[in-house]
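First comes one chain, alone, set out as structure tokens in the form predicted together with its partner chain.
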Amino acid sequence: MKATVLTENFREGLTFVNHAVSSRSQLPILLNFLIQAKKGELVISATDLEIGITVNVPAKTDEEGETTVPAKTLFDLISNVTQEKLVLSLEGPLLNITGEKIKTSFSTMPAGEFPKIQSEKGEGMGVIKKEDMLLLNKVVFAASQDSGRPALSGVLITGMGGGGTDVVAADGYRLSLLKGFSFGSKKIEKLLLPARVIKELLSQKNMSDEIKLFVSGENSQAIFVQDSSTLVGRLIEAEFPDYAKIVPHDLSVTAIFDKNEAQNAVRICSVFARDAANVMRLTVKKDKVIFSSSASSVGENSVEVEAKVNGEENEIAFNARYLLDILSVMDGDSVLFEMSGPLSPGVFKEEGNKNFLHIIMPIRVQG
């Protein structure tokens, strides 16, 4: 194997693939990148057995071949290299990477031990545009981190068959719902994808303008194909709870306030909330919303945010972290907040956008 590659391209490729390397896998082979020199390109792959990423980096290949090298070491090396071009060549059990003034050799493991990331491409389901994909930022954070609840650890894309596509994620305390997602497919009604897959897709710097989605039912894999990379994840086989019935209707109290002001208020109150189980109160008054928190051993504070309020004065308490999460992903300048009482879920919307809502379960507080 022998190939020449531009360092910048190589680095960019490795940055994305690196997301799929498990930091603490107990199988040595999974701590490696699989590097394949093919005609005109280097194909670099990594997997932690849950997701797999493959990128194609343009290269001048003199001799085809494949091997695996320790991921972390290679990544750290390439991050710091300043040379313009690098030559990769395999010599016995060693992979030599040489630049103008630099010589490196890695010990390798045979490529045959590396798991096959994608056995078949599956069926094309459709295309997601970049700008639509980015909208998922508003949803994916609400998914549960707990793998013990498979259904809630995923992002549900449903209703492709007709009636408008919804994207939902929930962890049991909060729920994000994006309606009218522009992804339709005649072949499939719904998909439950691990939140991690979506997060990795969103984390990359250079997302393609269009992302093609393939599903292999036989391997229960979802495959996202971009211009120069492929991300493979498994489909979650679990029943997502019926989200439609928990979306509250006709809440009695509504308040519209400035998003940045609110975000600031929440940050300030978080300082105290941190020591008090993250509890933050929202008091809705006639013309303002007061964010407040108190920690018995530290002190307390409150911040007022002007608001256009409809309905009676009311009070509710949320986890401050959840508030920060939702405020930081919302678009637009104004937030529409709806509630009906201290014990019923509160709803956050972007003013003027009917297609997105976020529900948070309140914390019950005494007094």
Partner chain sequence: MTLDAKLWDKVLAEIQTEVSKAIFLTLFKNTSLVSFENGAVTIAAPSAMIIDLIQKRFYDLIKKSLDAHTGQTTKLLFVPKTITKEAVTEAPLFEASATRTVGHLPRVRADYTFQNMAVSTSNQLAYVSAKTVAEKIGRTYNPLFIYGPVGVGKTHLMQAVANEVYLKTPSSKVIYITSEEFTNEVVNAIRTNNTADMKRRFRSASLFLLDDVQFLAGKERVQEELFHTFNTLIDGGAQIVLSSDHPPSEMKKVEKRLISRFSGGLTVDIGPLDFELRCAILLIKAKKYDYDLSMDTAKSIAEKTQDARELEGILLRLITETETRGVEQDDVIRSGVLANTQNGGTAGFGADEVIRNTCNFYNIKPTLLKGPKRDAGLVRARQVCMYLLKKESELTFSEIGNLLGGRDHTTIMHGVEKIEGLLEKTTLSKDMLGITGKNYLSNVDYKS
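So the form predicted together with its partner chain is up there; where is the form predicted on its own?
Partners and other molecules have been left off, which leaves just the chain.
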């Protein structure tokens, strides 16, 4: 094995693939990168058995071959190398990496011990355009971080909505729903993907204009293929809650207000809310919404935001962090907020967009 690669390209590939390296594993091979020198490219792979990432990096290959090297050490090294080009050569059990003024040798493990990330692509489920993929930023953050609740740690893609494909995530306290999502000409019946897979796709700096989705039923995997990378995630075998029953209807109070003003109001009130279990009140008045918080040990504050209001005056309390999360991913200048009472869910929408909504469960407060 012998190949020459531009350091910048090598570093960029390692940065993405590094996200799939197991942080602690009883299988030492999972702490390694698989590096394969093929004609015209280096193929770098990593997996923690939940997700797997493969990146193709352009390279001049003099001799094909493959090996695995400790991921953390290689990543830390290449992150600090300044040489323009690097030569990778395998000599017995050592992988040598040399530049103009640097020479490093890594102990290796046989490539044959590295688990196969995918054995077959499976059924083509459609093509996602980049601009559509970026819309998933509005959904994925609402998934649960608790691995003990596998269904809620995923993002559900389903055609049960009737008007196209729905994408939904929830953690028991909030829910994000994107309707009519496009997979080209395909309508997906039901997939539950780890939210982590979607987050990894969205984290890529050089996302392709089109991403192909395949599903392997035999291996219970979803495979996202781009120009120079492949990301594989294991499908979640759990039942997602019936989200249609969670979406409230017949909401009696609506308020339309400026998103940036609301975001600033929440930030200001968060200074006090963080000393009071992160509780923030929204008080809907005739022509404004008042964001407020109080903490007995610190004090209290409130910020008024002008609003177009329909319905009776009302009040509700939310987790301030949840408010910041949703306001930070919404498009447009105006937010449409709907509620029916202090103990019923609040609904946040983008004004003029019927395909997206976000639900936050209220916090019961005294007085």
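Because the structure is a prediction, the values reported are computed rather than measured. We call the rigid core whatever largest set of C-alpha positions still superposes within 1.5 Å between the two forms. Numbering follows the first chain given and starts at 1.
Core-superposed comparison between these two forms: the C-alpha position of Leu324 differs by less than 2 Å. Once the rigid core is overlaid between these two forms, Arg24 counts among the residues whose Cα shifts by 2 Å or more.
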